[in-house]
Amino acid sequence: MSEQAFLKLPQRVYLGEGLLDNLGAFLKTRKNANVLLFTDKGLQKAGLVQPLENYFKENEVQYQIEAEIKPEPSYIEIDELFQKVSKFNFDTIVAIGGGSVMDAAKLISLLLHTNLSVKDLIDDPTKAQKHCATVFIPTTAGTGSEATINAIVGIPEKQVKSGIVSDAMLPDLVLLDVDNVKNLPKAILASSAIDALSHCVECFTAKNATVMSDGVALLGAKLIFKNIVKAYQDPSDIKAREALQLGAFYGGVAITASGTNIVHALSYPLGGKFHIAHGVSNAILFKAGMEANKPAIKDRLAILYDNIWPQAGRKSTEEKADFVIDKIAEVVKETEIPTDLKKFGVKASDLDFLVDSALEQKRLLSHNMKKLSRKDIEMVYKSVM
């Protein structure tokens, strides 16, 4: 018999331009909605929510909006607003926004109507339960939250970011729509497509990966390898960025079945006690990240490569897996992404605190198709101090 595989997807997916008839036509089956607009102040500031807006008040859709939520919060700060927002009359919440955004509204629907609070969720993520419905419009084309079944916190008093994981954060309704990226900053549509692009890397290259995951592993990453230099030098490339949104969206549908590993095990210290934003240090990671793994995952680099530049010519399963290392290292020079941690005021001192808080990753490192030991991951972080 096959090995069993499977894929978790949201309810309905749109992707294009102009979709809010769609989140309409939506919100017209859960009658009366009560909608609370969950973003935050930047895209406020950027006039990416009026749009939506506009929208609830010309179909008379009630709504209250909240925007107090900061980049990369702490589960501390989430049940601080949740606390607020749960003074609110609402039964569907739509998030406009990056992957903070969409995964502090997954949570906040776990939220609704209980006693818990999102440290409960981190030590027993089975208590989860979704109490109403989630629409997600990302507006980076990077975390891939929108598709994923996982929220990311910060845990302050370890100075570490870790994972929720449970089905019911899958949102009922994801629109994809290019006119949200359209004007996102190069430095940010660098290091999110960056960020997007190692999931789909890392998913391809898990012990757990499927026949199902590298399906839309492999999409992922074609598309990003192929357009996140031209989005990058070209804004006026919206083919491109629209073609990062739908990379990233698969990067998270991948995730959902084979999951992340050495590149986001790592990362995540990096991000809880150095504050380096996710899709950064994912990028300073990444290289020294599959070149560690090089020895278990050099086959399958080699179909990245079959796949995605056959026209490169023919080579021996070594040179198609260094080939693989080197674009990824080429991609994030030409994005300007910085490449060590120097700038970011890590020392070699702080070397212990972050091998033992990577190997407190479990659950990345479960993934892994190379079993790290303790002088691996050392490795890995003073190649890029």
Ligand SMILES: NC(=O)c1ccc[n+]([C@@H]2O[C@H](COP(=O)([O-])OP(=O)(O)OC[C@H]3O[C@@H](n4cnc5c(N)ncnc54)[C@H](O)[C@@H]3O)[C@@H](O)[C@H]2O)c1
Contents of the next structure:
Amino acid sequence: MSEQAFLKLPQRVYLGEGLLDNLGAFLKTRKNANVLLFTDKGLQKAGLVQPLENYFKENEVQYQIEAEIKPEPSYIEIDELFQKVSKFNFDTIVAIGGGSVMDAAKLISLLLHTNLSVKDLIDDPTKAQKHCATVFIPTTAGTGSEATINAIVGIPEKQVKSGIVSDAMLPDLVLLDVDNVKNLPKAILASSAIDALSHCVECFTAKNATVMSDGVALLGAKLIFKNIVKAYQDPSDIKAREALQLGAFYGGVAITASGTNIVHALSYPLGGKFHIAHGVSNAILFKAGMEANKPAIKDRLAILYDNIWPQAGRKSTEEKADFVIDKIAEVVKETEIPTDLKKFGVKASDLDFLVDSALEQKRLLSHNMKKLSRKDIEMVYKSVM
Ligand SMILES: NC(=O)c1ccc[n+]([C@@H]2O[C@H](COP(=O)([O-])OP(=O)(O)OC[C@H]3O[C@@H](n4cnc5c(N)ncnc54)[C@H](O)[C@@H]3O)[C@@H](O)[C@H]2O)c1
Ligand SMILES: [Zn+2]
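Since the one above is the form predicted on its own, can you give the form predicted in complex with the ligand too?
The complete assembly is shown below, putting the previous chain first.
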């Protein structure tokens, strides 16, 4: 464990129902705020954007809407979108959506009033400075992007995804409104909640975990382990959905202080080349990644066991670690996430590409408790192919 500990946090976070007045109060402090309402077509279709538009109209907030962002965008797509929205005259971004919407909004807030492109920030994230206020309203449960200092983009020429990291991405306001996940389709709920669970478990078992990241990672892991299957199986269980939303937020906070590692590092080539949704590729690799790491992280997995399943009886450290890994496999199975890589077009001949590409994820691999060799990474991919 590191000697120093820190958490990086959004300025204000509200959890509950009917939170738009909190947004109104924030916008009032900005005096004549001019809003870019940033979202995607799926959110518009789900009816989650209209209440915001109604609120802006009723309260005479000036706004323009942009909803062209595609799921899991490349840096080129975000640059193109920025060229369009930079013509609007806005000083505040209100982003409502999943990780794709929030990550793109973060980057737009850094590009505004500069000559920079997203590529410039990939090459040198220290150039990032925030040039407008940001409000994030997550609608998946979820990436935790509302709390992280990362934006993830596709890099098509390398067929991979990669993160840009800067403290300037922390938002001014976060609204965790359960209304936004009440009708989240089951498949998206499942994959995004597994993503959130992997954030918590990877951060808890990371080399750079601290006493502060442990606190939030543990809270998040407990909320998600206890509620993911309930929320998946019973869409009317709103309490379970709310728990996932909060757990996902804690996972995001944990990332700011610790870091994801084996699962995410091996997941990005699957997303970049085969366009497998982020939560799905994490689900595919989650159990195998934990098994590969087990010799180095079994003590940490045992602490998760002690805190989350204290009633499950006394066991050895080895047995506790296996119990947690089995639980991971169980939640992936019970939430019916598609895990057959062949169905996504991945072939045995792709192995070298996957391994080479995962080895390039040096930032994430540096967080991994166990130093991973080429052979270790190869074994993980082989075990899920
Ligand atoms: N910045 C970070 O820290 C971080 C962390 C993890 C993942 N990510 C990135 O986030 C992206 C994935 O985000 P995601 O999993 O939230 O999904 P997403 O934002 O890509 O959304 C997936 C689909 O779900 C739809 N959707 C979202 N909420 C909905 C709702 N409530 N009702 C109906 N439809 C809804 C969207 O319209 C979209 O079509 C990936 O690019 C991933 O790499 C970022
Ligand atoms: Zn993730």
